[in-house]
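The chain that follows stands alone, in the form predicted on its own, written as structure tokens.
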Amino acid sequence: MKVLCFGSLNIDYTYQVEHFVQKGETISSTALQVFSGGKGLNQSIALAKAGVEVYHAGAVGKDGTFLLGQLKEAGVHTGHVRVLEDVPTGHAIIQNDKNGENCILLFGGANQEITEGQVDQVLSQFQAGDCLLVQNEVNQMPYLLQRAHSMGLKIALNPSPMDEKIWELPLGLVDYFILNEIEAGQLLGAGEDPQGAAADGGVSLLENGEKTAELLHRKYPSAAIVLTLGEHGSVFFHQENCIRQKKYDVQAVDTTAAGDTFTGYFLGTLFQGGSEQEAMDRAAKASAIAVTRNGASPSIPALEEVLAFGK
């Protein structure tokens, strides 16, 4: 099996700050790093050193050339990225706290100039059986969802950032979700906070995160939901087999690319003959090791270091 990740490819500027800013404030940060990133470029970066063929699509600028060097770097194919002369690359500011939490702003450049010509090209060489990996930071993805459902590749989507074109694609098409509690409630139309009151009559967030799941999993039967709970570890939810996953406890430095490390190791343990209990523990090992680095994809574990973690 091939895995085609189509997606962003950004530059990100993260500055150290003691608090984010807030409407109508000014603050000065302590420091300024530039990193590779992209929820796309992380998640195959992800998938290349949990052992898997990744190939990347997508676009850059021509001021974001060396991102090509880092993906090849892991072991990434990049013959399906475009070098455009007249469009900038994608980047994020990011804003990283004392605390390790960030926010980021986007910026989509190269990343929202995917044309139906580029999407047809790079499918032609994948075929039935593959895999598609997508997230939400490149544009065209209502017609490559379609081309390559109709194709017979597996779809996975990690629908970040979560906002209105989301409702654009054709979501029963997919066939693995994977994403966070918010995103969760968002899709069911639960509003910013699936997790509601949570904590009130003696329910945990865990059993509740379960319960979103399944919730999610009846309104798209077809797929398996992967939910991230945060510090409440995550859950594996598919035709009643439901998958309980702890945290593993670190000090958190950056959470960057925490997601997009859980995504790619999850897929990727999975796709090499590996159980759903032995992807969702991967992933959840790598995605700890991540967030105790700085940095986006430089974040990012190799599998030597997955596999010793614990131990």
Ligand code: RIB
Given for the second form:
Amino acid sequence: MKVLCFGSLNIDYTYQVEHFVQKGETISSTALQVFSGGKGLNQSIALAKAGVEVYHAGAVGKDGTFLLGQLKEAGVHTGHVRVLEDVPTGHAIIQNDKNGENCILLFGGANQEITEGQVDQVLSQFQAGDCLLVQNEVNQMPYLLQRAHSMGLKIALNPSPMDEKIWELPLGLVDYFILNEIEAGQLLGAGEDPQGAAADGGVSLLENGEKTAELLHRKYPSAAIVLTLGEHGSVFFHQENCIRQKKYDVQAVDTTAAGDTFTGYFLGTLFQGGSEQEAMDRAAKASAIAVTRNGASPSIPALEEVLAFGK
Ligand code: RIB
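Form predicted in complex with the named molecule structure, per the form predicted on its own context:
Now the complete complex, all chains and molecules, led by this one.
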């Protein structure tokens, strides 16, 4: 089975700040670092580090060719990434505060220049039984999902960043949703507040992750649900199988790409024959390590580090 990650490649400008800038406020950052990022690139690298053969598809401008080097260094195939002449590479402006929390402003750039022709050309290299992993940072997503499903590929969706374009997707075709509690709440129509009442009448999404995952599975019955819950760990739900995974406690310095690391390690472990339990545990360990390091893709740990974690 081959894994195709069709997704964003970004240059991340990460500013260290005391607190996130408020409306009307001007603040100074204490440091600026430039990292390779993009949810697509991060997830490809996490998959590769987890031990899976992964092919990345997407687009960069000429200013972003160094991102291909980062992918290759991690063992990701980059032959399906187009380098565009007149469009800048996508970028992210990230504020990282003293608690390691972040907020992110995206500029799509080349990530929004995917064509139907590129989708067709890339998918022609894959076949039934392969897996397509996508996020929500490139265009042509509805077409990509429809075509991949019609060819018999499995589809894993990390619906992040969540915006109105998600509702244009054929969500019923998804085989794995990997998402956080805010995204789950939005898919369930429970609003943006994860502390608020969920669709089942008054149960907090965070307090009752199992229930939230079950509700989502009921809404999308062909899909397995992998729900991350921050401090409350994570939950896997598929049919009658519900797994609760604890969070590993670490001192966070930068949470950027923690979710991407979780996604890559979860799928990577599963695709190598690991059980769902093993995949959840390895993903939790990998993302715990990632938050102790600065940056997006540079924070993603190697498999040996994940296996040694906590021993
Ligand atoms: O998930 C983290 C990523 O989100 C960053 O690398 C940034 O580029 C944005 O895509």
